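Taking the form predicted alone, here's one chain by itself in structure tokens.
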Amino acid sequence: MIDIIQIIIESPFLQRAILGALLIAIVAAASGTFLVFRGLSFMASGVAHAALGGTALGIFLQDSGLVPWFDPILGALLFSVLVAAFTGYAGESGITQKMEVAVGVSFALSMSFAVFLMYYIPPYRVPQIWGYLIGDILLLNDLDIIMLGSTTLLLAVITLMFNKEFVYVSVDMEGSTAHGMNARAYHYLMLIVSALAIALATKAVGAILVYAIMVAPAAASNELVKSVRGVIFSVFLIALIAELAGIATSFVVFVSPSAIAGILAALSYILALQIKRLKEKVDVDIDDPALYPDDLKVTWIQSLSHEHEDEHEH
């Protein structure tokens, strides 16, 4: 314990690597959960693709010398954002099916945009493009880890004070604003943050990995856990478990630890469905006549009583 201790002091990299992955859990606890209850989860994966869209546009814009100024970073956030506002225009009613086809053409648009500027930027800049891809928790720098913790804290924030209405607008945002709530001005609020964040994760943990961050854990928290609290918190803890896992492996075998922590996220769920199906099972069997026909008899023998004590007084 001492040693690990000791290499994590020494070692700056494992040290944003960890910090990174905790904010990454508060993240997927904050955001993820309230898009598993929004019904939304595909808009993790269609935000995280946005973003390399908008990175190629930053990369575009710099070398061409148009806004040099412009960092690829921006143009994530940009196009993110831009994603969340569509999705939430084609919400605004309520319906998820509208929101899921708004995601899935957002997320076509963004891949599209940025095949197209790969063309037209420097050959050795395009793998900083699909950098976003993959990602790697170990090579976050000192700017990612402010940016990400920033926007961390502004969702935290938010959503611990508009925690009840969040619920209410996932669950029924109709009966929401026939209540008299500003469901509109809530349902924006949500994705927009979401986006943010969910963005800059992507730069952690990867376009295609942070679906299983942001999602797997949420919904195997909804299978099992009741209270939303509950789900919030035992969301953070399967996504930190698994990033942390994730990386600690990548020093013990060559591999990504973001690959790694997908994979356990992926595997929470499957195990959550397991536990589920084994919970009514049980629940089928105690409440199966056939194990306690004593009981039924001793039950049925009371209600004829009451029955005949009924009619005895008319």
Second form
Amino acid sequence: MIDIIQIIIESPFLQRAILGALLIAIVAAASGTFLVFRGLSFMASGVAHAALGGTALGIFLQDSGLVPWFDPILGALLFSVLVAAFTGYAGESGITQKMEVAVGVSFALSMSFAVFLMYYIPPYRVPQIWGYLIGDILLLNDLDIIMLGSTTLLLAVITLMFNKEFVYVSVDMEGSTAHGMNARAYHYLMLIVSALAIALATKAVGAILVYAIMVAPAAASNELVKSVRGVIFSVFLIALIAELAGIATSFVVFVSPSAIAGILAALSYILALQIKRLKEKVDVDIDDPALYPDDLKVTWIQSLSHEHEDEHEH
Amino acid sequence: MAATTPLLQVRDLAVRYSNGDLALHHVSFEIKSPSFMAIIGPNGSGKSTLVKTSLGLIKPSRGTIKVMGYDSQKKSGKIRKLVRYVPQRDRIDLAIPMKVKDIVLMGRLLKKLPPRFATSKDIAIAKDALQQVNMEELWERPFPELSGGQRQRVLVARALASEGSILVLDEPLAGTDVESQNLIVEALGRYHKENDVSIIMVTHDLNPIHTLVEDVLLLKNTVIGLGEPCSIMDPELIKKVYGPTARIVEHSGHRYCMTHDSGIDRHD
Ligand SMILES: Nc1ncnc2c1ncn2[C@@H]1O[C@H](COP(=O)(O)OP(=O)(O)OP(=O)(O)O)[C@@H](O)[C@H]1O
Ligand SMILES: [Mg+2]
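Having displayed the form predicted alone, please output the structure of the form predicted in complex with the partner chain.
So here's everything in the complex, that chain up top.
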């Protein structure tokens, strides 16, 4: 135990990794939960890839000298917000399928865009784009932490303030509007703030990990936990444990922490499905005789025998 | 006339959806306030469209609709302060782990400003509303795990628990058994009498409510008839809307409408 603390104190990159893991667990709890509630789990990966397209644009603008001050991260944020707004627009009526399609279209568009621009970007900067896919939680720098930290804080505050509104928009958009809530505003707020946090998380740890951490724990919790607050809390725990386990494993075995975290998160979902199935089985196995009152049975048998009598008469 | 503002005042209303469907056309009528009104008509006749347009959720292509004198487009904020709305049941998303209490409290909390905390008064009112539809024991139960009819009752409780002088319910009796129907209808009737609220109810089956309703609007993309239940229960009118197989039967002083739609099959 003392050893571990010693190691953490001595290695700033490990401190950043643990802090990053904590922040991403918060993002997963705050936005992953609501995305899964709305049937929009695909949006996490849509936004992550849009960030990649935006980065390509940023690098291109910077490198070609067109807009030298344009940091690639601005492109990533811009693109992810555009995807969120586009998705929100498609789903203003509250229909999830339409939003899924919008996410799919923006996914394809941003990836095509990224690949298109790669031909015009100096080859030595191309890995920076792909870095958005793979990422590494052990390679976070201070700026990453600051940006991710401030967005996570914003997301957490907004979710704490408006979680009821986000739930109401997901449950009954029409009814919420009709009761005087500005459902449209919350609908966009939720999508855009989530997109910002997802884009920065992607920059920090890579799209693959973001996707796994954003969706699987929320899906797992939603199978088993029966209250909104419970789901949020459980997502946070699953995400954090998966990430810390990933980091710890990478010290023992030569392996990417993101890969381990992603696999663990995905396993949590499979496990949840299994637990749910087991629970259902137990419920069915209950063969309580009290459930079949005798008098009902008798009536039933009587009516059966009456039917037979009728048949004889015919 | 000037003495009381009408509940609904509709002038030459037409609604066309973006796919070109003309859901409503040449709709003009007026309903006094307060009223217990029913909107009936076959599937696709524009009942939900009319209700949603009145709440400002859909923009009319032509004409206007006013609720308590407020224009549905310009003054939708005022209307929504007055209204408690129960959408058709299939509009409620069941992927979210809401408890029965969360759904009922929603009716009250939606009328507040963020952070929308539930006070003990809110909880007492919500419990009372659930009691009126005989569901108080299911307070802690997950809403998505209820049966269709039970969910419908909870949604009615959500409307009863809320505040505002107009209850708008889109098919609150759909998929409910006779017991649930009676419970819901009685609760609404009692509520209408005791609280001076107006009720606008979309339904396929007038029979369970026809002793309570004051005005019936018969729609088939335009107004086919408007009046008291008995005058709407006219064989010719009903045939015009529901086709030649529809019949009206009189039974112990009440007229019953028999259509394939409502599937009334009473054996008594
Ligand atoms: N969102 C929509 N987009 C396009 N057309 C629609 C939409 N909603 C309804 N319509 C069309 O408008 C017409 C009226 O629909 P509406 O939902 O108002 O009928 P309804 O009387 O409520 O029917 P039901 O009894 O089935 O609920 C129908 O022809 C329908 O196809
Ligand atoms: Mg309808």
